[in-house]
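Okay, so here's just one chain, in structure tokens, the form predicted alone.
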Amino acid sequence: MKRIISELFVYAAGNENNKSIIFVHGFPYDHTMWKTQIEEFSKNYYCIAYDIRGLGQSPAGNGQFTMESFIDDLETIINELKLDKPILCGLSMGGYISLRALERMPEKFSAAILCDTKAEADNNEGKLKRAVGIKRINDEGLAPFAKDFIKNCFGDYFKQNKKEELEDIIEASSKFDPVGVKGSLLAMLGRTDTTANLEKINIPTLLICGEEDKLTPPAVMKEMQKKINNAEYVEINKAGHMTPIENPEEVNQAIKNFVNIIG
């Protein structure tokens, strides 16, 4: 089922009377990156995925986004759909949104799945890279930036064996509104550091990381695991930063094991 909530494109699958999982995608992608997970978990869960404002089919408006405005959007969707303590699942930028949401409104969620992400805010080098990305989009258009950025997200196995699928992903993201993509870069550049809140997370938490992830390497996510009480960590084989796409079978199994334990 597709619907529009506060201008955002929202996709729902499964029985709405079942326990809900809300999936928050990464940058610069859309809700379809969770396709395999939704196909699997909508059998027993009510699965919600949406296009973050400015990406996919959600409008960019003026592109003046902050991480807080992204949290506002997430909260609006949860309230509008009357989701009762959903499991929150976010990857990369979706993980930044999830981590801040867990800090700002922890009572909203029953469990968290954090994929290929980190709690630290950008350091000066990271902020400058975001600024360079915005300038490049202004100077060259979105396509060259999207191609280089997305290729860096994937591990060697996927790039060598799934070339057509990778090209399709790049092509899809290259068609997004450049204003929205730059707005996401601004939001990530200005996001707060959520590291101090990790020890306050008291709901079941699963951390997933690709063994070849260059953007948020296993060492980074293992350190995050240590700071969250009783958090579980699963490393995904033959995968870089985009684990749900690169190795959906292992990711689905990790999530399945996790949700079966927490009930």
Second form
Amino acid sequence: MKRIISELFVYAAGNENNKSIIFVHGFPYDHTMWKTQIEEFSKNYYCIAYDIRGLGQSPAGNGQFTMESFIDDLETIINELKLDKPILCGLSMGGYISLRALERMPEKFSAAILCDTKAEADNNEGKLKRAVGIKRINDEGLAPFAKDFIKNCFGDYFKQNKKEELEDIIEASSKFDPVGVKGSLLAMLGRTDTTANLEKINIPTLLICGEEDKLTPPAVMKEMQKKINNAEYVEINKAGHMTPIENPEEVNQAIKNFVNIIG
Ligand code: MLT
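Since we've got the form predicted alone here, give me the form predicted in complex with D-malate (MLT) too.
Shown next: the complete complex, the earlier chain at its head.
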């Protein structure tokens, strides 16, 4: 079922009386990146996936976003849908949102699944890269930036064997509103470091990382695992940064094992 909440495009599937999972996508993607997970988990869970403001079908408005405004949006959706302690599942930028949400409103969630993400804020080099990205979108339009950024996210196996799927993803993201994409870049550039909160996370947590992830590599996520109490870590074969798209079978199995254990 599709809904608009506070102008945001929200997709919900499954029985709303079941336990809920809220999926937060990465950059520059939209809720459809969770398609395979929603197909599988909506059988037993109430699955919610939304388009982050400015991306996909959620309007960019003036594009003045902060990580805090993204958490406000997540909170609004949870409250509006009356979700009772959902499992929070975020990838990369969706993971940054999830990690800050776990710091700001930990009581809202019963478990967390953090895919291909990290707690550290952008360092100077990272901030300058964001600035180059924004300039490039201003100078050349969104498509060349989207193409290069997205290609860098995927591992070799997907790039060699799923060429059409990759082209479709690039084409879809190239049509997003450039104002919204730049707004996300600014929000990520300005986000806080959530490392100090990792040791305070006291809900079951699963970390997932693609073996070929160049953006948030296994070594970074294994460090994160050490800081979170009893966190589980699963490395996904034949996948880069976009594990739920690149190897949905292994990601779904990892999530299934996790949710079965936590009950
Ligand atoms: C993402 O997948 O959300 C991005 O790679 C995050 C980032 O650019 O830091």
